[in-house]
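A lone chain, given as structure tokens: the form predicted on its own.
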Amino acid sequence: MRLEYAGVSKEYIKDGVNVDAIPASARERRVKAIYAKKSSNMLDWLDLPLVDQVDVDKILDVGEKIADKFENFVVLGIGGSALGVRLLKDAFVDSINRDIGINVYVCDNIDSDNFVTLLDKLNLKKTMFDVITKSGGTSETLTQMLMAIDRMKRKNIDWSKHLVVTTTEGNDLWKFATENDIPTFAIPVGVGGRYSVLSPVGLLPAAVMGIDIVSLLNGANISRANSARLDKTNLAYTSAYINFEMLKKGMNSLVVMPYSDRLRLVPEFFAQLWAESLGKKVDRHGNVVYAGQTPIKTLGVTDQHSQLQMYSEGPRDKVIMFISVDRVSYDEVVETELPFTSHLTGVSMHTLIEHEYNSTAYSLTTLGRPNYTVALDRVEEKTMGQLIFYMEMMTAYMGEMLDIDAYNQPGVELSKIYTKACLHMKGYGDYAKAINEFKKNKSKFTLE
């Protein structure tokens, strides 16, 4: 993996970044603070690539047994408990139309049209449900689990044989699972949901899908070592510094644009990391700062034809992070020639997408629109592990530069509190009164 930053350099754009001038003392302080876990007690995700071989073997064993025994594998989770799984599924199964011998579904919402119709079509006797919630109390995920149990009870299916639970050891869900002899996998306490894809949250579904999780972890280890470097070759730190400097210059949005369908869900995965980690009202000292840089999800070449006009000539408030792929697993050269297509004859599809990417990056640079590229050799487990851990580390370093807590989520928690109030949970009565009053008054501001 490499970082190409000509499009943000002073040589090419006004008010560009001088990567050679990154303050060395600040970099050393921040790198050491992260790896010493001084910034937060939620930095155990740093150690996920170092997982014990015994744990890997257990995941591989259970994953293989599920794939051999069942026709369907349904992941029940939301947010960080699902996005990483969706990313891996799309990159290694869906985007290359791979037949893995088992149907894998990731249910990351509680839209009843979607979930009820899925349950209707599944042969539940041949379906395994993976219940993923770090807290063990996520209302959306527990609702999905309860509905699946309801269906299996009606069909006289021993539902305990059709569940596996991934959660924090010792919570109520864990106790429920152990009491019912349901297989369990532990999420370390110091690993937040959005940083959990390299834990059993992502590794078990990956094993079911036949993805090489050992190579995935090895790739993450490569990024882990790179991210500890104390010079500009620390790709995660240098990338964070570029974004930080661009944010100070008014670039309030970060556009993520991979040039590979196999990476089309990377922007969605990254968006949660970046938005939930960095969007904070106060800094570590309690000062109101309203920090953050808004992530924008795109796909090259597709969004050249829908959003590039805005990035080229719209407000100067965006920096673009391209993700390119040097080599592909499958490619073909155009052989047919028509009178009006001679320029395409002899050109492969991957060559064309490379031309599209280079032309887009160059055009934005000539227009003074900052952009840089994360380049992968090819899309495989090792490089995906590298990319995932790089993005996590870039987020961590950006949090250090902004001097905010990149691991809490008070804005999300507030919404959860109001949802519990709506469900009449004990202790949330005052919130329930307030939200009910708000719902009642909405009629004054409604047009039909």
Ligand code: PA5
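Positions refer to the first chain, counted from 1. In this text, all values refer to a predicted model and were calculated from it rather than measured experimentally. Rigid core (definition): largest C-alpha set, two forms, superposition within 1.5 Å. First, how it differs from the form predicted together with this ligand.
- With the core superposed, Lys440 shows a C-alpha displacement of at least 2 Å between the two forms.
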The other form holds:
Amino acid sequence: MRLEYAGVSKEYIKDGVNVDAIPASARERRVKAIYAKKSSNMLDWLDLPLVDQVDVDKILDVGEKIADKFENFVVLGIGGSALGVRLLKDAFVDSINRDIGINVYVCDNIDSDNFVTLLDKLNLKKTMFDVITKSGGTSETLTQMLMAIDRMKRKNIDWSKHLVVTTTEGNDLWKFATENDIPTFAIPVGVGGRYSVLSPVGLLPAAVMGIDIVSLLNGANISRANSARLDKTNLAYTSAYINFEMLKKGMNSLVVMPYSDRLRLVPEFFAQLWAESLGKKVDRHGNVVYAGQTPIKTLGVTDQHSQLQMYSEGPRDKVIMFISVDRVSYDEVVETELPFTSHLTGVSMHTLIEHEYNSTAYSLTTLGRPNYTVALDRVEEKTMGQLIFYMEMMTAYMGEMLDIDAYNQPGVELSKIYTKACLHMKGYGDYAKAINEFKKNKSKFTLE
Ligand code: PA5
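Right, the form predicted on its own is done; let's see the coordinates for the form predicted together with this ligand.
And the full complex, kicking off with our chain again.
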């Protein structure tokens, strides 16, 4: 993996970043604080790439058994408990139309049209559900689980044989699972949802899909070593620094643009990390700062024909992070004798996408629009592991630079609390009345 940063350098961009001048002492302090796990008690995800920290053998064993025995594998989870699985599924199965011998679904919403019709469609006798929730108390995931159990009960299926639970050891859900002999996988306490893909949260579904989880972890471990470096070759730190400097210059948004369908969910995964970790009202000293840089999800080249105009000529408030891929697994050269397509003859599809990416990076640079590139050799488990861990570390370093807590999510919790209050859950206060009043507010027009 490489970080190419000419498009943000002073050589090309007015007010660019001088990567050679990144302050070394602050970098050393921040890198050490993170790796000594001093800056937060939610840094145990740092150790997930060390293969001996995760029970890989158990995960592989259970994953293989599920894949052999069942026709369908359904992940029930939301946010950090689903996005990593979706990323892996898309990169290694869906985007290359791979037949893995089992249908895998990730239900990360509570849209009943979708969920009920899925339950209707599946042969539940041949279906395994993986209930993934760090807290064990997320209403969306619990509702999905209860509906699945209820449906299986109504069909006289021994439902406990069709569930796996991935949660925090000792919580109510864990107890429910152990009381019913449901296999459990533990999410370490010091690993937050959005940093959990390299724990059983992502690894068990990956194993079911036949994804090489050892290579994934080994790749992550390469990034782990790189992110501990104390010089500018620390890719995650340097990337965070570029964004931090750009943010100070008014670049309030970060556009993420992979040039690969296999990586099309990377922006989705990254957006949660970047938004939920960095969008904070207060800093670590209690000062009101309203910190953060808004992530924007895009796809190259598709969005060259949709959003690029805005990034080229719209408000000068964005940094663009391209993700490119050097080599692909499948490619074909175009042969044509049609005169009006002669410029395409002998050109492979991958060559064309490379030209398009290079031209877009160059055009944005000439227009003074800051951009940098994370380049992967190819899309495989090892590089995916590198990319995932790099994105997590880049977020962690940006959190240090902004001096905020990158591991909590009070804004998310607030809406969870209000929902529980609406459901009259004990201990969640009397917000329901105020919410109902707000809903009834007459400030509206109706299409007539
Ligand atoms: O990153 C996070 O912490 C959140 O996005 C959570 O993953 C999300 O809210 C779901 O929570 P839980 O895993 O507890 O069900």
